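In the block that follows, a single chain appears as structure tokens, in the form predicted on its own.
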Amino acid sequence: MIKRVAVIGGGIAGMEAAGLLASRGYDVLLVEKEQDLGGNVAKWDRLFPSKTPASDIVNKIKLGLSPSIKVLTNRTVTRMIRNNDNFALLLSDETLEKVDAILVTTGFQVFDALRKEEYGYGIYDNVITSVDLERMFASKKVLCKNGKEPKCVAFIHCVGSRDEKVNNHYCSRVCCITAVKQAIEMKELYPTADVYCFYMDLRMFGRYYEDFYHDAQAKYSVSFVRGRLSEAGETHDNKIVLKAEDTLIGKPLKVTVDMLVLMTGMESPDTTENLSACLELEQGNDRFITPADPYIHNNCTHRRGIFVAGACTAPKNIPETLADARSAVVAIEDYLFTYTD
């Protein structure tokens, strides 16, 4: 008899997952809470460090996709009945689904800048996220409010990442790259803008992120401040002024800047605590989902059959991200094989 798995959360861990199990010979079911599939990476304009358009990325896993799998979109999990060693899941369209395992894909959101006032998004017409510059990129064209283009402009790391003030103790991972490759796009795109990036640590952990960090400095002459920033103000004609410390010297430090940006980091979904009760999982005090074992069952959970993929777990990239869907392909086989008939 042909096993059945249910994937929660249509991003790429998702769809990775849902492709591999189906070409393995399963029976798939993809559900995702929004209208389309790809998660946060369909929402990006190029990858960090390769400059990679992202919609490559999204449409070269979307091809993995047999058009076997059922793909419910617009639908969430509501409540969950285990039978033995069967699920059957009611999903918010009031269906019912019965499946063998569960693998959860839900990914992370993005902090949301507004919990930052003194940083004055949603405030100052010219303070924005690192996602709403990335529309920008996408579209070509970068402006200030009064369609001017931007002649100075500070990004701000970890917005929403290390700051016990919003509870979120943990690195969020990709921000400190992202920084520098949207300092690299800004400079590329006005070759003249002095271009600043205010830092706490910079974590360049992945492969040819240090080659990247070193260009944005010797290339592009992106200024790198170690610094928090403390406050944020406008003037009259709608520049941004800063105040922050540089931490290497211990002075203290003005700019006024045409453009703000505010990297903002991963949060677990405001989805996860309710998902996470109506499937019985575990959360950390970090908010994500806890795996039975963060060293040889990272991918399994603390209920039998019930796996977990992806940024749903902690902050990832999306090498990382794949890799982990991957595993947990191998997790649910090994299950299906070992506990059900």
The other form holds:
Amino acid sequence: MIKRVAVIGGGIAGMEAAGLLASRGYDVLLVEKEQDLGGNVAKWDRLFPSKTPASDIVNKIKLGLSPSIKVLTNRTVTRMIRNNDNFALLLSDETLEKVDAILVTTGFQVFDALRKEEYGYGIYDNVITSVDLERMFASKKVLCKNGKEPKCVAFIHCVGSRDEKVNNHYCSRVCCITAVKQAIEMKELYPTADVYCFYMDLRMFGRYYEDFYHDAQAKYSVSFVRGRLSEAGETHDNKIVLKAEDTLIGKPLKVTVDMLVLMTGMESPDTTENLSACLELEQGNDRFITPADPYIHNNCTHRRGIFVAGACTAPKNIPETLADARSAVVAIEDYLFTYTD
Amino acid sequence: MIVDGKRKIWKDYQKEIPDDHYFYVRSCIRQNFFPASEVMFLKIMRDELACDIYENEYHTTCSGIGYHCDVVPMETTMTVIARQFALMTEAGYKNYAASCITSFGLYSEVIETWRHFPDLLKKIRKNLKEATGREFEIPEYLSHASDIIYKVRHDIAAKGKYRLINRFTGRPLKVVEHVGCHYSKMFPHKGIGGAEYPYVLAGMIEAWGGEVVDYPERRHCCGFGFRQYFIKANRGYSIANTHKKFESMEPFKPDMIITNCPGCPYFLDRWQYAIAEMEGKTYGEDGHGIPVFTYEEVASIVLGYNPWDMGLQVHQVAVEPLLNKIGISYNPEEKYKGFNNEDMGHPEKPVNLKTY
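With the form predicted on its own done, generate the form predicted in complex with the partner chain in the same format.
Next comes the full complex, and the chain you just saw is listed first.
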């Protein structure tokens, strides 16, 4: 009998896993809470460090989704009933789906910059987030509120990450390299603009990331300042005044910029708590889902037959997310091969 | 500026403020700086709004100035505060209203500390009992007096004779609001509007017809910052802070400043004189300064009280330009008359800061 797997979350991890499971002969159900598949990556313009359009990656993964996959969008899982090794999932539209295994790929949500009140997002006209800037890049219009080109732009790293005040102690990992990418793109668009990056540490962990960072300084003259923003204020002509400390020279500094970009980090989605309760999963103190162990069974959970992949367990970049999704498929296959219904 | 963004934040930082029955404690220094502010608060609450506000002549300093200057230890401060609470308890009140921002911040800090360290609370109860024989309850509601005026701001507007409107232009007056650092910077949820965009004074300005000015150094200290001023060698920092704020607000051309802290109106007012004499620079119109008020004074102006009865003549920066803009009638001859028309004497005129 063909085994059935539910994949919860239709971002790149969910789509990649669903496609591979289907190609291996499993009956796959893909549940997505949004109207469209693609998750956070689909909302991005270009990717670091190659500047490949995000849509290229999303579309390639979508091509792997066979027509046999039952895709249910605008739906969430509201209840799980376990019967030995079978599961019945009650969805938000009151339908019931029976499956043999569950893969959770609910990914992350972007930190809500409104919570860093002192940075003025949602208050000052020219304070935007990295997500807003991607949208601007996609529309080819990166302009201040008054319609003018920015002559001075600052990027603030670690917004909502490594920050006890917002209860996020962890590093979101991809914000540093995203800031480098966006700073370079800003200089490509406006070569005479002054561009600053305010950072705590620069975590260039991926292949070519360090080269990208080097290029930002050597080729594009992006200024990197080691210091965390303390507050932002607005001048009478809608510029943004930044107060920070340059911790390398040990002096406070004040900079007035035309546009402030907040590099918002990753958070476990607000829906994780309900989903974890529903599927009896464990969450860590960072609110991401905890796998059975972080080394060998990192796609397994503490619940038999329920698996995890992608950024729902921790912040990850795209290659890591996709590799995790593929490895989850192997784990699910191993599990379904050994269990009898 | 996206005002709706601020409104969203303001919704998250609301606090419960009782309607009535307050035990009121005055500030150590406000009566010297702005002598009628506390009197006007009591007058407005009792005479205009028929509220029960009780004060007790035996209350003392909260010791905040000493505490923040590192000369009074925490446990001593706590015991002094426990005695204030004992006076409230003995008088049969549960709602505590502080006139001073530093006191309000310190009461908040002490109550929060006791919540986290109950053994310390036991020790302070014992200290107080041994020292004075008194016992106390922690207030059910702790309010700053500006919270209370905020709560009744629409009542004041309804009873008011004037609004914060420039009668020559018909436009709202541009008002800088300066909220004392100890109001909500330590405990954002204990202040109306939070720490970053407090609403306590902005709400009054809106209700009374003015327009709030938000400028880059809005959050910056007024220049009092105890160690900056009380340590004589640091006084350069004090005036430098004030100077920074005025330079930042200058392009917005504010008509007036409203404050809710004992030190802030004093330093924002007096240092304008010092800056004018040192640098020859003034920030108001035609060589005047920007008038600085306490919120009680502004409430009293709105309600139509005689400016000289509420002590506006002791301000360093002349208030007349603002009174003229609003259209308040006043007798210049009465400005320096005391009780029984006694002449109080006229202050020496500054060289650079224009006065009346």
